[in-house]
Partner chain sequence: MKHDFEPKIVAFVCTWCTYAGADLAGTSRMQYPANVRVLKFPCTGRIDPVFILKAFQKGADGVLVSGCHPGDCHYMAGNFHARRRFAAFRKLLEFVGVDLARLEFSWVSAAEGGKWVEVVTDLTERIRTMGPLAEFKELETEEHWSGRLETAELKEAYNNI
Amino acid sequence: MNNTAQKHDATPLVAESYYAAVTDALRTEAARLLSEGVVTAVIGYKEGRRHGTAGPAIVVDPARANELIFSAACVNNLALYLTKAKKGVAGTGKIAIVAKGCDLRALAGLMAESQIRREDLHIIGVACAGVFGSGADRREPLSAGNLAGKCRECSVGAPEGADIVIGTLPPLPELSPVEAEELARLEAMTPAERWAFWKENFARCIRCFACRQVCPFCYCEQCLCDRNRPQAVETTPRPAGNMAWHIVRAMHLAGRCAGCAECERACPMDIPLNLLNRKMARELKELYGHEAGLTPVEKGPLVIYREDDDQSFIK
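Structure of this chain only, please, in the form predicted on its own.
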């Protein structure tokens, strides 16, 4: 099947009954954990105000566990709520968190950076067939036609390392990897063409910082790019400042990004930020054999020095 056909394929990837069963099991587990005092809160998802949407929810009362859901609309990476940036959640006791496979990679990265401790978490893993892409018609079931690009080549649909995993995925169809194809197109460009590509995209940036606010790894209490004494990066949405901001952010995420693509989803200007993050991740894997988020004991190659490190980039 070609990519055009896949974009128009409305065949459901999983039955709606799958989400109903997962939601029931999730509510049962959350109520048990809270009523037995195993955790003080459960971070999960609840229905949004608009049909077919969902948003983050923090439940502390077992009687309200029935508010939790899981569906293809559960796009948010909930690992965000365990960082220093969300002081109201962390530090209140042991926390349960609902995690898709890509969210688990973010949790592993945060553990490696000593932002959270495994013993302070009860991870409720959910077998995920994928989530809706930006602009998808959420009135329809999840299909190849409305699936997020990152989910087309996901290898962690069945999460590993969780305290409990809810749901068993049926066999899923093989879909064309649209992000990998776009990355290959970008890599085939000349350096000048790539520079022009990113200049054009970054010129649309309005510096709303939605990408920063939604990223689990942007947990600094004061961002370098907010400082004005001295000012490291211009704060207004001008071309030079925009380019500097995105380059700084890409370098800060190199070897750390979990690939959840929340930055790209939150961007109101449709800048392909995950494409840049994936490019950085590929470079780190080729140069150092490192892939972020696979285990919480790994340290990124850009924060560790070894005497046998490749130094061929030094000119």
Contents of the next structure:
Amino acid sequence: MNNTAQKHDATPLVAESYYAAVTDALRTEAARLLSEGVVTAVIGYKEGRRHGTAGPAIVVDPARANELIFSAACVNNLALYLTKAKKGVAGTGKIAIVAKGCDLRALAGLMAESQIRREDLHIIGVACAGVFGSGADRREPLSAGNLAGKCRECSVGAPEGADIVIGTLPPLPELSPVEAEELARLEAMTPAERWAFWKENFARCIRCFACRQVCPFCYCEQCLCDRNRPQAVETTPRPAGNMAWHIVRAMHLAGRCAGCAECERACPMDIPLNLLNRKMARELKELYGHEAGLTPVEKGPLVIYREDDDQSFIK
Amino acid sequence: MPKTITEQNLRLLIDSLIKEGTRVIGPRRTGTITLYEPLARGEELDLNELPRRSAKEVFFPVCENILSFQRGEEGVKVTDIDPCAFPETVLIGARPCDAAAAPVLDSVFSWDYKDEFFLQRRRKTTVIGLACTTADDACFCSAVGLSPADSKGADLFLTPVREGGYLCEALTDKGKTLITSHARLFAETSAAAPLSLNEPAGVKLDLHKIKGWLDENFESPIWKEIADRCAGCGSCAFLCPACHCFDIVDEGTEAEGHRRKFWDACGFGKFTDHASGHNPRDAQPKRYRNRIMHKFKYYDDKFGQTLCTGCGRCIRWCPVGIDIKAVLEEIQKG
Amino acid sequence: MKHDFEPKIVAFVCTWCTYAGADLAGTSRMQYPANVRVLKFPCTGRIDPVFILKAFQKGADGVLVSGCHPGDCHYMAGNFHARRRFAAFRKLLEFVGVDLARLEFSWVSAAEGGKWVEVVTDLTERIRTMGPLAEFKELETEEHWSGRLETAELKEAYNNI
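Would you mind generating the form predicted in complex with the partner chain now that we have the form predicted on its own?
Once more the chain from above appears, this time first in line as the rest of the complex follows.
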């Protein structure tokens, strides 16, 4: 979230009319789905009180479909509301969900892990030019200057595999991949420098667990880190326990993370958590050719094995 | 005659306090984030924005040891932490929403049980408040009975003046002592024009009316409506200047370890989870309801105060965009 | 021979192969450094990465994880799964700044008492030259500033002004 470095480019990425058109189409589709009884609820976004903000909304009444919106403020990954962790929120029956490309990857991952079933979902894909970065200036339209880091390297702006896709994006400029650059910068460091980097970042952690709570893949009913007999990870927000928590979190998401970067966005302490996820995703791609995609892969890279897997690190 | 202090002398004040062995806590910028932290020198003070976390951790640490234990041949030896060992502290640059929370918390920490960990830190801390010029659209101090110029909770209160520097108002003996013991850094003035403060915009809240509604509406469909989407994290409670729930755990081995007190949050699913497996607040809306009830009803019932100073941190950093101000406005409508 | 530094090595081993291998080394009267503390698991597949982390946190200077050779797993595939998990975990530890020379993996069968001796000896000597693992130990003693009692940095700040 190095927004300061990118403030210079304020050219809007899409016209405001784009969001208005997508919002209209979204409302029409939601109202139709609800009134025809195709779905029992639509999980989407509604506007926040403050300028340039939006939040999740669960609409069950077709008359309230006009509360739904789509804009660059629609940052949340709504797949969260379909998981075991949020059970009961959307009710029963077929559910419609508004999904950006990155959210679709999470849906695919959850399907692969048998957490949700495709036939229970009506996916309303939205073509997305990116969302606002956490802490970015939202008074101006979406531009390279206030765009979230993850969106600069997005390859799924126009989602595939949805039941309907709303919106057609104009050509978007190629942007410098700040997250990849940051990852490379860390990899070039010595172990001691990396330790110092993470130590400083994790020391700020207050264990609010926003990273865990917004993650579509942290749906365990009993988190290892909440257990105290035996206590695998210290529950207190001290530097030692914080380090352990973030290592465990990254490990448990390895090969599963869909890269939505919600953990990093939700972190009130600006800890660059997605760097850990990206690193693990890259390593698992190199080791086992696995990559989080838009189609469910039955078994993740750490659930399967090959007899000839690399074991050069084992004596 | 009113006193003033220049920007430069304010920093010198920090330097000399540190030199005297006082711990000085103030807003400090690291990377993308400003936090209340111990300052190593006056230059580090950064008053440009409201710190991400509140100042409550000066009195109510994120995590602290309350005792340590060692198992020896003669049984278990327990060593208590001596609250008298807490460092003398000056908290500088606390905005009204942060400074005002401390006296509100005094009520609960000196109620049926006197929490010496909190109270000793309070006694040992001098609060230098700062009138606020940086309200944004999440701020609502003036809607809950405070204002950007409110000096509640401060021992010494700074108001930025047009000529640069600050007008200094000593409100308590601690504040007066601070001025007299560093008299050379302060000047006397007859005419200093305070900078215009930035009053948060928006609806004033009728806290009495809101409490009246809460008295009657423990069961209401509104809770589900508002808080179904709550993700159940603790960021609202942890950033809040007034939330004060904590948990206590023993950490270490069977041979030795520490008992630690650390922040907890009513938004966590485990917060009310009983050992039996029963959880009276078994769904997120019930947990969110408790947050609102505690702030605007229970605390009022018990202490006649509201457990919210309108800093807006929970609004700014809620990952799912829950806006307590909007919720209260909704409740106020009835 | 006396050394200045005796490293603490924690070995997580599977009961079927490596534990039996270590036992063979013992019954064969082979000598290996007493620095190693052996923890027996049913299978390498049961060795959660969090155990390795915990060992480092609680004072291990080096960690060894050892089990059956591929194809020899008593539970058919436990070590195959473990192999992938450890490959990923190594990368993660490296990324947060842990020196991977402190973490060793090996396959030691029930017949390889000699290999056990060799693996343990090599790791112990390597860690001995590296010295104690300071990072995790230091971290363990650190407190958030708000809960800190000593004011060492205050004194440092004082000296700097």
